[in-house]
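In the form predicted alone, a lone chain appears below as structure tokens.
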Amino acid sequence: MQNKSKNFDVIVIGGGVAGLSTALQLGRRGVKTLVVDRGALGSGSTGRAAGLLGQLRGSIAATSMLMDGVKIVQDLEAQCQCEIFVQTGSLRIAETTERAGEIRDLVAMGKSIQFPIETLDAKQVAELLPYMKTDDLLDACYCPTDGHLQPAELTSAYIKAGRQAGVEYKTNCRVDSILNEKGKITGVQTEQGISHSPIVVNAAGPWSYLTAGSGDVILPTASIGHYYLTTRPDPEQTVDRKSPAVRDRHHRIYSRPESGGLIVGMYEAEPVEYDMERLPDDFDMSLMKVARDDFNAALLIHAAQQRFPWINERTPMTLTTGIMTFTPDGKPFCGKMDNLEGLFHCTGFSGHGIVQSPVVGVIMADLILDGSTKYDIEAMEADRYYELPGFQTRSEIKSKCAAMYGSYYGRVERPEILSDSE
């Protein structure tokens, strides 16, 4: 039996952290908001995320957003009486001259904006991380105010605070299509009936391109698999809860402490790609499993062993795989396009949805209600590929997004602020 239709000011499709954060901020501003998710809230990419929070990025705009995001999370912690942000500090390490140069540039950028960052030598790194191989390091930098957000706790806090702000949630309810008349949004058709609204936010994660497609909108995102391992506590390899996170871009890995063990994830050169339309209607990302002899899992274990020699194929661990939503440039789509009035996109976070979500919720509420935001979102505008040749077919889009994932840790970066100032 279908539910009777109901009217809302805004309908958010997708109950991951981006959609939940957006709904919370809208609710706080008095907007009647509904979040609809095909499964349980937070059961998609959010529930498979590692949650590393590194604030210093390649531009002032991106860095400022993440710094403000920490403040938003701290306020959320106070409101919901829970711990979400675990401040461990973070390290970037270099074992090649190219990566050492990358770190020098990053430190210079950080200091130029008074961000707390310092250079460490191999001995100092070994003192911070006695369980990590350090004798091959040429350089490293340390950001003491970094850490990680706990995905489950963040999700729960968004929901709790959202309910207090009047947000409604509808779970286990698939959205079949976006409804519009004469180029204007009128609501959504779900498997449980129609919900009406003049504004719809597409925060459907890996399904975002399909959601957009139901309204005849081309959204250049691709759905790409990601893997990480979590070792079990080992008295011979003690991982303190406040051990710094690590980014080792040469080996394409990152790590952080987790429940007495260590999470190690990898951005491999040739990722697994998914066509979401080929997955069954009852597909549940939280049930995804990966065997230890899976090719990508084996690559991950091998890469982890290069930095943490005590990790090997016999190490007690769990393996986690999920699906990320990537864009051709690795930056999200936040905002609207010109071809369908009332449709906003909030997706394509390329592995950073957890850490970007706090401030993204504010940005989306600003765009929906005010038409602009104080944040510099030029790099995140949803229409930056609109009608651009080379980004209009699924084959073109998938190829570019897979290439971006493959180079995510592989390429040597140079901060934009340094390039622009020269």
Second form
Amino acid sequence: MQNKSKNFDVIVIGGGVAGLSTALQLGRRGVKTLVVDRGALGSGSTGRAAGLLGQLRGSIAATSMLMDGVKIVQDLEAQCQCEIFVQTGSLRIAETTERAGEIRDLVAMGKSIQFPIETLDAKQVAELLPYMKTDDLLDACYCPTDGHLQPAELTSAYIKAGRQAGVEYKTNCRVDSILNEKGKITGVQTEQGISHSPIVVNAAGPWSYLTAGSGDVILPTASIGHYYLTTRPDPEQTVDRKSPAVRDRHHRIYSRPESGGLIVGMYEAEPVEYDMERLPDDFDMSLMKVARDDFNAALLIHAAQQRFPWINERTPMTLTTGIMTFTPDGKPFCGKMDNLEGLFHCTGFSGHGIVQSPVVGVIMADLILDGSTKYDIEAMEADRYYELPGFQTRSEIKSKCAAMYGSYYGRVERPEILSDSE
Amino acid sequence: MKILVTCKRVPDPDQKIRLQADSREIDSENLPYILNPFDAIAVEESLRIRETHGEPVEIVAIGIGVEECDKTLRTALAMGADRAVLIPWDSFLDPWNVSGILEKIIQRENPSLVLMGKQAVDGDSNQTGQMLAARLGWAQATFASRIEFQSGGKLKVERETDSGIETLGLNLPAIITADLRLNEPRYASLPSIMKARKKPIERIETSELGWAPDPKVEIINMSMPQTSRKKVRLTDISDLVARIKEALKTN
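Which structure goes with the form predicted in complex with the partner chain, now that we have seen the form predicted alone?
Entire complex below, previous chain first.
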């Protein structure tokens, strides 16, 4: 295949969960699909993700998509005989009155759509999570059907099922540009030659703004660093593999069990920003390393210690950092823009790519093949910033996306449906 | 007591290394550099000694190299070292010459204990500690996996050998080189990072030390390892079993 052109119906740029899920659903619908990745499949943001699944979002549309995603994952588990979804339940906790208000709203919203959710007091939380500080909690809510998706298992299931559906994969092959003639997509130029297809899906995650840019399309995403720590199993501090995930928005952290230890991640106020064009051509996200005196790592450890007092800078642990793709409003870009026919975007998952990917694959296949989908995707349409002043230059886009990341846990939320009803 | 800890700036060993056109140096462009992991273990051990030692302990981090070593030393300071010394040098130094510079620094600083990584992960020489001990005529314990202070300025050191753990008794002053299992280095805490920004990094030129290079080793050529592995997609488990049996037979 080297240096020779080959024809496909659809070429997906990026073998992370977004691209792999899209390719799987296209393959299942009989579409000749190729996934091209600059490295190994799942070696980008996917491979650095924690995969927390909190299904109750600020809108009914987003919530029902995540709930449908669980069903898709359960089918994949049956098909590939693996465990992807670990149902641990999830907990939101409040230590301020503002955050307690947030939780009350969330419980009201959940109940209004029959989503399993209950309020817990500090004592009940302490029983669920003996390794967490609970004496300062004002309120908490528990969603028993939440948990996390194991990113590695999900990735391999997408690939396994994708192969069965006839999807082809090409790895260690960087896409240099998307090709078009008279405003219509014709394929991609890779470092190994040209591949032809009338449709290209830009699922390049942190690189997706560059991929779009190679076709003169402005895509307002920014590439933002994220950190989490994973403690090593400690006989004195056992973390049950089914113990609930925690979101502590006041301290900007989340946690979940992992292999006998605990993952704690943070949405810090001032994240590290990356310009992907300035990284080496063979940059490999899976090799990113955290220095012993990394400032953001120290912030994370400090925040983790506030909620889990047994964690400190001397706790045996692994620090992981990776790069997320953030958008100005924290919602992904799924679909096309009008300026280049045949180019679809599937990116900008803002830290929620793993859990959104199952249903996003279905949505993308719907949009590509039918031009529409049964899902309410208004909030994630790719053209919502098209030619919008203030979202056109890289510096504008970067600062807005970084601000979104910075306020991700920082701001106090009001669910859409509750604020609508007032 | 004063402890001197060596801190070498090395390329992150997990990254892809490229060579320069003349094959005598690695291409440092875009390459992330870190504190030599074995030196980080040495720094951690010095901190633990300070935490448990009865008397006050001063920890001095030493770097030899380019201006960017500043950042490497800042890591050691953020972990908890008290101060740092950088000896500027911008070309290759073999272990004999590194130990020569260290000898001069030690004569100036008069530490009772020198903690070093057993080797730097770039050159993998594993010579500097031994040469330094020889130059100074000090006691040495290499590949240390456990260090214990005993009364009367004595040390008990367990070292990892191919045939098991060897226990040594050492008199101070001494050189100890750290192996992987000596400890697990900490991450710097937030206050410690802030404090480190104000800690001094002293620069001492080799001329001030009265040291002149005496090269013993020259790098003639470097080459990349052959990493291409043959991969085959197997159909099922029985295929795998058959291939393993085949491989066992031929080996």
